[in-house]
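Encoded as structure tokens, the following chain is the form predicted alone, with no partner shown.
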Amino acid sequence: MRAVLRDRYGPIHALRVEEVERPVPGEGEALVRVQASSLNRADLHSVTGMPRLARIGIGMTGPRFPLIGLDVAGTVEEVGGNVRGLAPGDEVWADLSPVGSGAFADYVCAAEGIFSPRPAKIGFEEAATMPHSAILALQGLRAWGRPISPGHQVLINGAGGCVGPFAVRIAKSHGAEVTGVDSTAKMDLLRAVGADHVVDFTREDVTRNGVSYDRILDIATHRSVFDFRRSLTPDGTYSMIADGLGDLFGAAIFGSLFSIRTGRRMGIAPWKPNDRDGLAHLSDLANQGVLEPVIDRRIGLEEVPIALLDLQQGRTLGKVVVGI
């Protein structure tokens, strides 16, 4: 089978597409023919090994897994012994984070529990955009056990990337009034996905606009956690999707101290990949046509390195889908 490989952390151009042996499912595993996958910023971390926080779980000195790619949607080809919930022909989706990676390939093999039934009313390409990014959005918005209610003011900082458009649409599906923040080039995208208000961070400081928000999801992480504390309502929550050690410690330590002092919760967004309840909720929204993904373009395996470079340099709008 074909797969995108790397054997060390380094520049994106070092990636290569090679023929490798097709995996054989072992006990409790399923082999899935990949119909589509998609790019995430986490794939960049997996390739470059930066920030170093990203190496926890994938190898501190070098990549533990040669293959890359997290989001996958496909068809079960074969199952190993003692697999009870899957059969050949089942259509599934998954985030391969718990098993390392490997979605940029013709086949993936993983434990049965990694896979869930994909949404029936959307295609493989649309489904492949969601398991990683949309779960991050959903869990970030649900942080601290405080669900979004109709009329809530929700701020999405970094709303134009891989995760942000899903966050906007999920918040809108719960009746929230949503403000999306990103660069000038992404203002039209934010309006298209349903943001009620858009803020160009190059022209306006959203933390000084006098508006208080019930929920803040910080995906861009270019601002200090202290900047956002003045933008929270008395029972508001702030969740950061951390991208580096500085972000992690700032949100975890200072956010926790602020939470203790004020009762307003601030910290790192929780993340549980392949959460069954979360994926079921996303599937319902997708089947209702509420969670339509923004697809920048569709590519083949050979184009993955170029597309990752575009993602790294901020030249993509929404998700890049890899059709296998």
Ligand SMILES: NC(=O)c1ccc[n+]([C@@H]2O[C@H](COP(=O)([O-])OP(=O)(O)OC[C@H]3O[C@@H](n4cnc5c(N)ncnc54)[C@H](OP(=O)(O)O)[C@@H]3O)[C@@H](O)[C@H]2O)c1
Contents of the next structure:
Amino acid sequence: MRAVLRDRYGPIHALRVEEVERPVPGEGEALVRVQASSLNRADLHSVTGMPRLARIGIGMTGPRFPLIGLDVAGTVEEVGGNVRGLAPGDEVWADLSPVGSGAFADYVCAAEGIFSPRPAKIGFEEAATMPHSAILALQGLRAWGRPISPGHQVLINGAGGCVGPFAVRIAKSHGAEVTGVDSTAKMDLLRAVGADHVVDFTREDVTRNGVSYDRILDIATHRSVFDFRRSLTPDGTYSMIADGLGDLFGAAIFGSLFSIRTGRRMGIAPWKPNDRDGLAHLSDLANQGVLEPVIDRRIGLEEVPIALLDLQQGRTLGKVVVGI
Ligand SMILES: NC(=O)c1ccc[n+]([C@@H]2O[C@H](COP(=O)([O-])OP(=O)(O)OC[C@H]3O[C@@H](n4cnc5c(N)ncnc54)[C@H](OP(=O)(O)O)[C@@H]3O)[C@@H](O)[C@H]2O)c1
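What about the form predicted in complex with the named molecule, after the form predicted alone?
Now the complete complex, all chains and molecules, led by this one.
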């Protein structure tokens, strides 16, 4: 089978597409023919090994798995012994984060528990945009066990990337009034996915606009949690989708301290990849047409390196889908 791979952390141009042996499913595993995959910012991290936080789980000194790619939607081809929940022909989706990676390939092989039924009313390409990014959005918005209610003011900082557009759509599906913050080039995209208000961070500081938000999801993480403190309602929540170690510790330590002293809650967004309930909820939303992804373009395996370079340099608008 063909696969995109690398031997060490380094520049994107060191990626190559090669013929590798097709995996054989072992006990409890399923082999899935990849119908589509999609690019995430996390794929860049697994190629470059930066920020270092990203190396936890994939190898501190070098990549433990040569293949890359997290999001997958595909069809079960073969199952190993003792597989009870999947059969050949089943259509599934998954985030491969817990098993390494390998979605930019013709086939993936992993424990059956990684895979869930994909939403039936959308195509494989649309489904492949969601398992990693949309679950991050959903779990970030549900953090602290305080759900979004109709009329809530919700702020999504960094709303125009891989995760943000799903966060806007999910918040809107709860009846919230949503403000999306991103760069000038992303303003139309934010309006297109339903943001009620858009803020260009290059021109305006959203933490000084006098508005208090019930829920803040911070995906951009380019500023201190202290800045957002002044923008929370008395029982508001702030969740950060952390990128680097500094963000992680800053939000975890200062956010917790701040939470203790007030009714507000601030800290790192929880992340449980392939959470069954979460994916089932996303599947319902997708089937209802609520979660329509923004697709920048569709590419083949050979174009993955150039598309990752575009993602790294901020030249993509929405998700890049890899059709196998
Ligand atoms: N538990 C966790 O916290 C967890 C788990 C897994 C993964 N992650 C990480 O979470 C991140 C997911 O984010 P993503 O994939 O949506 O990233 P992304 O695609 O890079 O989106 C971030 C967006 O923020 C914008 N932005 C840049 N500077 C900004 C600023 N100062 N203010 C507002 N917006 C700004 C970016 O615009 P430009 O493109 O124009 O710069 C981009 O549109 C990844 O880095 C991933 O590694 C976190």
